[in-house]
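Take a look at this single chain in structure tokens; it is the form predicted on its own.
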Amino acid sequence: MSERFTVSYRIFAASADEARARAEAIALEQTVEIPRDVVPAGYVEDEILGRVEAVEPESGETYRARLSYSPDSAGPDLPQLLNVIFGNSSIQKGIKVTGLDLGPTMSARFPGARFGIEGLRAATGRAHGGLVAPVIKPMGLSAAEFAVTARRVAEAGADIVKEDHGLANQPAAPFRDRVPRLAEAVAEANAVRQAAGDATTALYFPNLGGATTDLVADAYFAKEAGAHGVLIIPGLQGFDAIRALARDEGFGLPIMAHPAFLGPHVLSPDTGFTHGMMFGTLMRLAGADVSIFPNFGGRFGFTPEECTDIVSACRDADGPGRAILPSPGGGMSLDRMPEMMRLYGENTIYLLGGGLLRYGDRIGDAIRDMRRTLG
């Protein structure tokens, strides 16, 4: 029999008795979802039933439980691995995910990115330092002016030119007029580069935010059209659409995953998941090579122990796969470029999407101070 995996979970409970019971109660319902009473002897009651491993207190309300689950369980597919992670549970109050241990046979199916930091650096040349991802934006622009802005960014030394989240198919500037003429833009930009003695490569990543179903071709069209990686947002697309590209040998690039439509899986103190979990394990675990996430300070509520939980897991040597870049951004200025450094690092993706967009047509002058900051 196959090696099991394994679950953490924080359960809220009155006291220890209740917490064991809530967390047998996991192992029925993340599984055979049936009673304990009925559940047929043999096969299904000694390897695909969950088992309750450990239940420890945490704090005063809370108690951490570990429980194992059978690869048979899960099978080969993604999103019935999600599913025995947190599936009927996620609806339940008082149960959060805060770790997780795929073991040996479970490591072996979900290998994880295709790049990991390794593989962007020597993507981008940038062997060290932070890297400089301006964004492209807003929506409602034309595809030519798209295109200047990224010519700008990419020629002064952005590492990665990277589409907003937003751009999708919208009539001022479609996916399939778009890309190549921001491919176009980045490639000329690198040419200048290459010529001035620069090492060094802009990579440049649209977003695939059409539907579902011309996803793939629309990653294939984005490659032959000369994009260097794509952006995927997990919580509309599903995290199944990252691992599908991660493992496509004919695809071969590298996948940035944005934080949209997942905030309500993290944002309550007894459900869902870490963040942690959410931003760096759940990505990892799904193929993504970067992790985009809201850093603290800015527009949205995430605290400095929550953004460094995040890049924790996305850089952890005992995570799913290889280690992965985390990219903090939204609302993000210049001046916080030293701050952010000191905090998260080289191994980083640092994001400037609107606040760039106060330099007009000295964007360049912005990228350059940035790259100087980041060394």
Second form
There are 2 protein chains.
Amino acid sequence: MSERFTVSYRIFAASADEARARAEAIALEQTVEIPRDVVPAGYVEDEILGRVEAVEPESGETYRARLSYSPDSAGPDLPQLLNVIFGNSSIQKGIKVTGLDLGPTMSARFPGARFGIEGLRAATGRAHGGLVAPVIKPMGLSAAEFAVTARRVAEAGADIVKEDHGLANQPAAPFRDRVPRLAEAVAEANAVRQAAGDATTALYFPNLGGATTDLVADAYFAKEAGAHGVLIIPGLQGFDAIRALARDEGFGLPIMAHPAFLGPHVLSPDTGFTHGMMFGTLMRLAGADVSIFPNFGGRFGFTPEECTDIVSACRDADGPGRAILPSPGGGMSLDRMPEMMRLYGENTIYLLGGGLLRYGDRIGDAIRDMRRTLG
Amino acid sequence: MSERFTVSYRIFAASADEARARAEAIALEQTVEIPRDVVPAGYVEDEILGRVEAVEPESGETYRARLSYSPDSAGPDLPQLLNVIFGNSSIQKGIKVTGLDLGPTMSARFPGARFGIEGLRAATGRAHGGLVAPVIKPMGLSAAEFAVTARRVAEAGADIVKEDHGLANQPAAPFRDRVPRLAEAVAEANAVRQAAGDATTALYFPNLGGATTDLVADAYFAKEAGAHGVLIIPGLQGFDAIRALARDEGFGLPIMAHPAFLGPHVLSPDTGFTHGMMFGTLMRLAGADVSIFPNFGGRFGFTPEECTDIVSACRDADGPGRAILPSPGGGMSLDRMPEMMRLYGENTIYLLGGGLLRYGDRIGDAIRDMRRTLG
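For the form predicted together with a further copy of the same chain instead of the form predicted on its own, what are the coordinates?
What follows is the entire complex, opening with the chain shown before.
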């Protein structure tokens, strides 16, 4: 028998007895999904059925339950692992996923990020300091217009030139027309940087926003065209899209994950995942190298505590897999960079999008300012 | 210019002015994602930028905002359409999607279900009455054991033999070993039914629970093996997985959608989608022919009103696409069937899973009982 993996849940219950009963119900729901009295004896009951390892009071109205599951209940696939962690239980109120311990068997099946923090530092050549990531937008501009901006920010010292997560196949700049032009613009900027003695490189990350069935082909197209990584929205393309590319030797480029469509999984106290679980642990489990999340104090309501929970989960030395780079963004401006740097430190990718457009032709100055602030 | 599509949001706000400001913020967030004062004049401002069409008070603390978006902001792809409807706004508290009007341009891009209610009635040969769908489970049994149950329920008159959404590639019964055996068992049962003069057919729907990148190949494998449709979990595989198969002429089989992992999108009043939007409208938009949801009074906390909201959204004559079959399940027992039949009526697929296992070798009697109750 292989070693079980463990999931922690916050359970809302009026008493310890009710919490225990709810935990036992989760053990059934997430595996056999049949009443306890008809669970077949032997392998199904002894191995497949979820096991309540502990139920402890947490606060006045919540309990922390640790359940263990057999690797055989998930099998080799990430969708089914997520299904065991929180498939049907996601539809029951008063249950939040707070922790995941993969154990050796599942850790071997899901080795996580290919690059992680060190891999991305090596790829950019930026050994120290926060990483600077301007965002190419808004949708509706042409590929030629995007290319002008991409070249300017790359020349000025950007580490990652990231496309907006809303750039897909809109008629103004469809993926297969846009990506080669931006890759070329970034390559030309890198040549200028290199000629000036700069040892660092700007990486270009286009967004894989097209059909899910085209995602792998689009990723290969982007690589062929000169992109250095890709952006994926797991809330729309599925977490397994990240895993597939992270494990694809032929592709072999880093992956940024975007939080769009996943908000309801963290916004409520009594359902979904904690912020750290969703934007740290699950992204690492899938194999993302970077996890984007909305910074506190911007247009989104995350608290500083929720943001540091994400950052800790991204960098935790205990896995899953390699430590990855958290990437706060969302309505940031240059004057907030020193405050962010103090909170998040250097192993962070600092996104700046709409605010950059204020600088117009002088956008390069903004990148250089940002670079100085981030060390 | 093509005709815009319209999304309705419930916005939590303290005043009409705040509600209007939040609506204007959504219009930016879901499209250009830059501050209003730097939106480029011309095409981006006039066409791409979301447009607030109306903001009306709804209750003491909520407002209903109708926003229109250009088909050019979504382009041809479903992931990006969902991104425009509720990508980043999903991460902001106090916004719930309550309505979608595709308009002619997007309706043509997303024609919806291939079969719908009429197509599935034709495929089963069941012109009237509720459809009977036993669920094959629990995980951990062998394909041979599942096949015995599948044959029994199919012989007894099941309309759809549905696999549990937790059957994936577990070692006890991996997909490519399991599906041909169950397809054969159901085919043999259909031969018995036909020989007895029964004009109806049991359809076998395996679950596509493997890797997302294998989903299309697995669907073709299932069809080749004799399956009559498939089950997909859009919360794990992405909504676009449904669309891809629904639009695939070579595949051409009906699709059931399962709600696992999507709970947080409906459980809270102030984020996500209404029940009808998520389990009716979005499933139809993607192209599902059947939408499974947890019945009231079972292990899940949906109210009768939330369930009828789903049912209405599945059957609404105004689309998206063809009307589809709602499929309540989740801890149901035979004695609840008359009550369910009164509420949901005959254009419904009645799921029965764990409760059936109580009948053991007499499981066929339970199916025949169910058949009689459902007309």
